[in-house]
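Taking the form predicted alone, here's one chain by itself in structure tokens.
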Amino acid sequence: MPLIPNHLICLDALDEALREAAAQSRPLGICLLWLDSVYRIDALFGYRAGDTVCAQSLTHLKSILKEADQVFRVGRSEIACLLPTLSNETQAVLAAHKIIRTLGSQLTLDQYSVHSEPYVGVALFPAHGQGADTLLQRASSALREARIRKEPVFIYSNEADTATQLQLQLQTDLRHALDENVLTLNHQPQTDLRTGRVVGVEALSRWHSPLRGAVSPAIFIPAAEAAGLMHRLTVRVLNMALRELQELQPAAQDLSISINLSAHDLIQAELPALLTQALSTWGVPPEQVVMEITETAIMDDQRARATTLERLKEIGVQLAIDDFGTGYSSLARLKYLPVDELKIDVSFIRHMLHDIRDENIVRSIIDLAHHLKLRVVAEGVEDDATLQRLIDMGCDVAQGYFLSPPLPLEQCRSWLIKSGLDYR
């Protein structure tokens, strides 16, 4: 079986194999695998070491595959296996798992054992394509899906491929939206339940696409993360929020603004410097800014993210844990985090009047927060009965459609004036 590190020769061999398969009216399969260990080896020991690991991989594959099969190194960390004896998807999956078991445990580098968790994408002739270019492209598409889904093996699916193409188009459109500064903010007021006064607003990103219409943050924020656009989006939102806070209030007022951070933001070393620069640019006192981080984001890679939180706290901003109650956080960890506020997840608030378990959870979070000297904000307040129950429980702050929906800047300013605050 030839070992050929050249994707052009791979395509030629695949062309010939496809002609034979078509003449004999039989199927053919191609497995494209990605070796996750190669980039780690390159970074630690150099490219020659990475080549050694790939060469071992090719040798091991030769030992387990059939004589008619062919193996090609088609990229830095990608190997294509041409399997002309496959007859159906079941056999393809079995072959792919055999490849994974072999390469996951037998690689070595000097005295080190190299652990690898390969991903495999599978495409079959004639079901998934007729030509060599098409079949290899669809194996590559299947491999991409395997890596995105964190599944070891994925067989090409037209539906998944279409979904991926739509996602890539969404990412392209979002990049253009950032280039053209068309993203905007809405602001949702937050009311102190003891005094009835508005004490802050939460800045919420909005994107209205000429082709797509209003795109939900639940859609475009994950797209930004997948496309590597979160830094740009964070810079944009942070500066818009601080600028618009100045437009919402006279300098003498102490209205706070809450700004959401993603899990991606918390691992960016430059975030504190970025925040410091933005505060200076727009003349906003740090104590008027609340940075919100979801509970789940904090609990992942706790040490690194706790360090970022401490650096943000040193700047003087307030910190809030958003969606609290959904992330299975450790109470032992919570007491050491430098946070000022817990925001109870809307799923508990929405049903608390009709489900005693949700009511007890809300009450427990309020009591816990107060014992830890933290402020409590209830999100998703949509009726007066819920508001009154939160007041009875001693909740500090509420926001929700019953009080006000998220509003564009000018509408929010008008709402604040009507609310009784002196914003003239």
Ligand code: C2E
Second form
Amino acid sequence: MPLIPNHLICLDALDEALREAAAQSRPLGICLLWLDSVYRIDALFGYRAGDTVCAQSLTHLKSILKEADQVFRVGRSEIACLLPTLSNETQAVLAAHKIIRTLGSQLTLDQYSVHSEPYVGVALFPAHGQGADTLLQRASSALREARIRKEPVFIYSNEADTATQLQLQLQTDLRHALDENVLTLNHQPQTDLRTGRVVGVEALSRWHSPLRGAVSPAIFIPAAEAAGLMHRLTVRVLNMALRELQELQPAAQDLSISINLSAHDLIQAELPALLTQALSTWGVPPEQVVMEITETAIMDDQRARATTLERLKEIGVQLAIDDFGTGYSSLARLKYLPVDELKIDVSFIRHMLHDIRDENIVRSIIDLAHHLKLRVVAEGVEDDATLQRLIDMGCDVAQGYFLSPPLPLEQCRSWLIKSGLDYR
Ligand code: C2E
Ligand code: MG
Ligand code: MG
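How about the form predicted in complex with the named molecule, since we already have the form predicted alone?
Shown next: the complete complex, the earlier chain at its head.
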């Protein structure tokens, strides 16, 4: 039983087993197992200890699987089990659950029990493919899905595989878009409801791909996070936003700019330094910048996030909680967070004239914000009646299609001039 990664030997054995299964018209199952404990033990106690746990797993597997089944260590933490004697496909799934039960509870290292949460991806011949390469790839795709969904066993699914490939293609295209610097910003004006004056703009990223057309940030922001591109995107947006604010704003004006941050940005220790640098490069006073963080990201109880927020605050920028009302705010935490603004989520504003519950939620958020001495912004204002109701309720600032959609720089400049902002 080899302990070195030997996927080639595994593929040869699979080839052979597939020939026999095809000749006898029998199904064949592949369970690809990922041992989280090996990965952790490698890091904590070294590779020899990781190998010990893996060898033990192989022994356990041999003892619970059938004589004709074969096991191969195909990666540092991955084991492939070939199950050639199935009478039906359900048996492969039962075997996968048996593997999880056994390896989840029986591993030890120096007499200590090793906590393990293994995952198994299952692919079946002939249902999911004919050749050894294809089947192992499908088992691997199923395993990836199992780990993403946090389900111990996942059976290969064509849709999941296609979705994964589409997502990877999107991430590749986005990487090129960042390399080629083709992302742009739109700016959506924000109006003070007491004076009727425009007081700020929100910078919103736009990606027009030659192949895909306009891709919504709701699609490409999560893709950037998944591909590890968020940091690059944020640094780009930060610099673009501050430069464009200077282009929008004559010296006499004190228009603010709101910039969105993702949850991922808050765990980047260098973010405050990058912000300081960008403010000095573009000559923007920190108090004119509002960093928006969604409620879900801000409430995540991670020390790193709270520290980043405090450091951003020390720089002198303002902080806003975006999409307020859609996450799970703890009022106890809200009291201590160094924020200046709550942005009421569009989902409450949209129906507030027709649904008394939404109206009450909006009223309560405005009261809450004012009692905490925070500014409150309504986003997604689409008609005059909603705007008037928000004015009656004492809301401070509004943003939405009724006032203006997000606009490219030049159009936003013209809009500001027309709107009567003292703009020269
Ligand atoms: P958000 O920050 O809450 O931005 C407001 C969204 O509401 C924008 O969607 C805007 O176009 C849309 N909106 C504006 N007025 C109205 C209205 O009257 N009705 C309705 N229904 N919607 C309105 P968009 O531009 O598609 O952005 C979606 C989300 O993507 C943003 O939500 C933000 O969370 C994220 N996002 C956009 N750009 C960036 C960025 O540069 N960085 C990060 N981290 N996130 C971004
Ligand atoms: Mg926002
Ligand atoms: Mg929002």
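If you superpose the two forms and keep the largest set of C-alpha atoms that fall within 1.5 Å, you have the rigid core. Residue numbers count along the first chain shown, from 1. What you see is a predicted model; the values in this text were computed from it and never measured.
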Item to check | Threshold 2 Å Cα movement between these two forms for E225, core superposed | outcome: no
Item to check | Residue shift check between these two forms, rigid core fit, E89 Cα at least 2 Å | outcome: yes
